[in-house]
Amino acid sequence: MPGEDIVRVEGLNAGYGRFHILFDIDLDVSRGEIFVIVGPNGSGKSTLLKTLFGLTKVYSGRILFEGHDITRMPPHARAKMGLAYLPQVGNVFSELSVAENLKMAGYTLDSSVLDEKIREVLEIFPFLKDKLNAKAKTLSGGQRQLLAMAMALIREPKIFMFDEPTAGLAPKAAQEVVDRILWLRRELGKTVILVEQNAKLALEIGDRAILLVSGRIAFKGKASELLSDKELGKRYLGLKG
């Protein structure tokens, strides 16, 4: 179950160059929870996730990970500390085979350790065993998302940050991705930060949530409370009352 804070954001203002996108963001993510970020298009959801991973310009404020200030830390250092960022697109090497993708994910590991990690993820995602020689671009959208999860697992992250993992997927594939996200928390105790355009789907599985509107937090609390808030849901999330 959720425990102490693993991520804390204090007074965060960030964006791209002179384009200020996020304003005065304060939030905390508890260890072992599924923390959901929802909001209308252009509200800053993906920018917030990218900022947590070090891919934007921070004007002011702090980002703490396990109590360490990582605000000015480069992405590769954050990844080494245990943050895994899975963007909506470009999260696998399309021209490489599945086997090569898995090896690339653990390129910093000793070969014997990497081989063991690959065996472990193939047991978790058994469909990959029959796809090892296939190029990643031949996989379905859902299969690519699962491959990206497998690649992240090889590095044993402490927190998974998903950016629109079900976007463009058929309902069955989307549900499989969601089931795997739930499995990461349930079986491995991983912390998940989930950015999703499908607000209903995300809020149904989340513990807590924030609603971003024009780069500012308009709601912060239990995911179930936001899901049941008919006014906010109808105004900002396209949810029917």
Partner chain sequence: MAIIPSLPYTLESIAYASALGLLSMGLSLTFATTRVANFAHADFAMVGSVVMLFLIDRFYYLHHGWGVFLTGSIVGGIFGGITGLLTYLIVLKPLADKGTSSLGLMIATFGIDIILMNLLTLILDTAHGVHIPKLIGASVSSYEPILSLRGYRVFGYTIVLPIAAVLLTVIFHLFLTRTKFGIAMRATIENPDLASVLGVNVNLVYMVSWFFSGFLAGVAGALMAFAFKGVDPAVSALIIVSVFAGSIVGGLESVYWGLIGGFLVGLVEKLGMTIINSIYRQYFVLHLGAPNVSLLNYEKLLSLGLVVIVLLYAPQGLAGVDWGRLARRLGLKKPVEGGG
The other form holds:
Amino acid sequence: MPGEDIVRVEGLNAGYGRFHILFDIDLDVSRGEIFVIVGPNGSGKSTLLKTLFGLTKVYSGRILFEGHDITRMPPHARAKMGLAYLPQVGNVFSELSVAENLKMAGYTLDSSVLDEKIREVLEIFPFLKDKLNAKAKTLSGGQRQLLAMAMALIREPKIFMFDEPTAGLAPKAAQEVVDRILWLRRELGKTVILVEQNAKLALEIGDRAILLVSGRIAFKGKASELLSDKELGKRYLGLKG
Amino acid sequence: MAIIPSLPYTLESIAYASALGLLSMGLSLTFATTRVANFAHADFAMVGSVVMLFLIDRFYYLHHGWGVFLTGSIVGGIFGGITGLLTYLIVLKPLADKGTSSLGLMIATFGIDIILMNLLTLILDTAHGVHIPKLIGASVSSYEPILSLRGYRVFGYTIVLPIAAVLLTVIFHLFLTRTKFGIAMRATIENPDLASVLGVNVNLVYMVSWFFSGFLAGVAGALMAFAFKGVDPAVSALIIVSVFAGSIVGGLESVYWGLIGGFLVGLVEKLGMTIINSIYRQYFVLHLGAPNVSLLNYEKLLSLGLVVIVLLYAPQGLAGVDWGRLARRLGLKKPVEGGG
Amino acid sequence: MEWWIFSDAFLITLFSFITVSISLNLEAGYTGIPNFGKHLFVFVGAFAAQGVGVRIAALIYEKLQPQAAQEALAQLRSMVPGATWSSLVHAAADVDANRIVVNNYLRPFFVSHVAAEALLLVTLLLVTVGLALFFGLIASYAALRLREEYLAILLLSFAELMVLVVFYQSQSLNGGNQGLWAITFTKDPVRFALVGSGVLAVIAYFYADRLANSPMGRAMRAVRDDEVAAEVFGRDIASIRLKVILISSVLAGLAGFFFIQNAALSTSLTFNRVIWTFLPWAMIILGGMANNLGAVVGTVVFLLAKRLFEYYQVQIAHLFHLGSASIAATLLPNIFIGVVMILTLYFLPQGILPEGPSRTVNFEEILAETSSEAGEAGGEESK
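Could you output the structure for the form predicted together with the partner chain, given that the previous block was the form predicted on its own?
Next comes the full complex, and the chain you just saw is listed first.
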């Protein structure tokens, strides 16, 4: 049912310049679900996410967002339409203070609206209140992910695309980030696309999932099915049998 | 002969260092935003110098008053800023949009350097109806107020330049930290992709940075016109060496450190060489029979030496030095507990 | 020779610039070394014929003709009180004394003693090569360690300080702001300069052409295009850069040596960044980077244009209502060159003659083949 799909990808081939990385990708993401993309190192997971945000070269195929073709749209136009992309690194301005980062997130908003929004996200992420004047580079990795999430929230996107948000985080910090992702969907009804190296963690919270192997989809279906598929799990995801 | 330089000379050195600070700050600014090493930066300053010369010449009522500094700085700064903006809009942006490499952009600024230098000489050479008979090499120093301080004659510009440098730095700092656009500018310097995704007009940021860079250079050049024995656009060849030295010592990518680097290079060139020269003359020439030459002419070699030392031992410049660690190592600061 | 705009001086300039452009092209076009201090490397050859040349020639003269040397000294003492032979030899006295020593004593002696002259010529050519290698080593020390921008800035700064400060301020090195008379060779120094610079240009062209199409040329391009890949494929980047800088420095120095044969009296300012660094850059960009024939074409085009400005300076000055003809001869061509160079970068980024395929196996092809497999697996990280 097309009306249910917030993102739809058809016959996508993409890569960087001469390096063709993604082959014939078809997928659809439903509104309000957590959609997980897993796969071994170098399978093209992050490239797929970047392609959805317009940061790679598309050779053929199309990307629809709420029924609109966004295949050739520049990233900032996609951001305006309601896509939020949170890259693994460089998702906050580390030389700017937390307050300045939040201001930058609402750069296009009126200052009265922006102030209100900042108040709102500070209620959601209270720990940021004490750090408003600290430079973002002084935050821990987990805190930085949460700041990036707060910045995205200010712009009220319809869909959050996380690129390995728990990579390099201590288990406790990773759990906090995961809790926040679940909260986004539960409390705000947002759609989430999650690219994760930690397949078990991601598949446990995901609704549906795809498995990418060498730039092609090797599995598409319920996250729980993939989690329990011993063959695929052992071969590509390092899950214990 | 005392080793410590005289008061007027010290003031002149500080003024020169302030001008270099402004120039290096502007150079670092455009490098930080657009990643272009601008070989025409000293010519932006010469635009300011030539403007000051014309102002004095055409509006001679400005003579002998402090107003000449204010008018000249503002008009010279605006002309410098427009030169910078046009450099970006007419030459660099079209080239960058076509995918020209950073080497190509450097070469282009080298071309602008040649064009501006010759154009300014041409303007001075062919200016009609000027009151100063021949503008090239014309001295403007007799058109400024001269103070008497503790029995010394002190040139007005030596007072004004440091004040201008401090004032402009404070204004620039407030702009960068207190205004939305200033914050966007710093954000763009760090991560232009993220900034543009958030809705920042990155191109506008670049335009403003080139204007501001040219403005700072224009102000420095307008006030330095009084320091030159004569305004000669070819002087830019020597100025650019010191400006680059200042920016590299600062770290090339940090605006504030660029200011400090330029100031430092200026002081080392002037005061450092005076002290070295005095020592040389008092001990080496008098007692050891070394050749009786003035080392003052070689002051620029100190800035090159400084650059070489920085590039060898701190390639990121002063901006890249871990000052906290350095202080702890020198025992100036207590070690901090491992930060989480 | 004198026909329309073609004078001996023009041809000597043309030949010298062809050599300099070709040598800059080896560095910048083929190997990607942004040498913004080329003028220093050309000046080195002039210094060999001037500051060093006068000293060596005077030493030989004093050894072989002690009598005449004493006479010369006596005559010059009337002009420069208290002059000693060594002060004249070190060229520190004054430029008139220097002219008399060079033109009235040294030149006539060497011109009439072929063996001594040959010995002197070989010595000074060796000095040129030695100085070029010395400065080339300094430049390569930086070139092996610095990023592109830093290297360009440092080379320009270094060259400017040498030419504008050290050699210009120091009276004893090369006559300072007075300048020095160069040691010139044969009865007809102009013809000597013409033949010397011409032969050098031809040698430089064929040498560069052979180099560019050898495995070394392929390695140079690999270094320029992708240092990491070059290293992966076992190229010794440091030694390639070093070799190229040394070869180019020697070529530029020799060009300066023959060029100064015709200029005779000059200061280090003759070798300024506009004429001897920026102009060669404009030439190779117009002609086509990494194309030796392109370097020659660019050189010819720009020098013809510059010469036309000079030749018709009176008419041009009249046309544009310029105060003096010398403006038309100096300032306008420089502006013209700058504008053409920027327009070339925009409209003709590959130059008139784009870089052709190497006549040996193409490195890029090997790279593309081997990395296409790696691209699939590792492309994600390659961003």
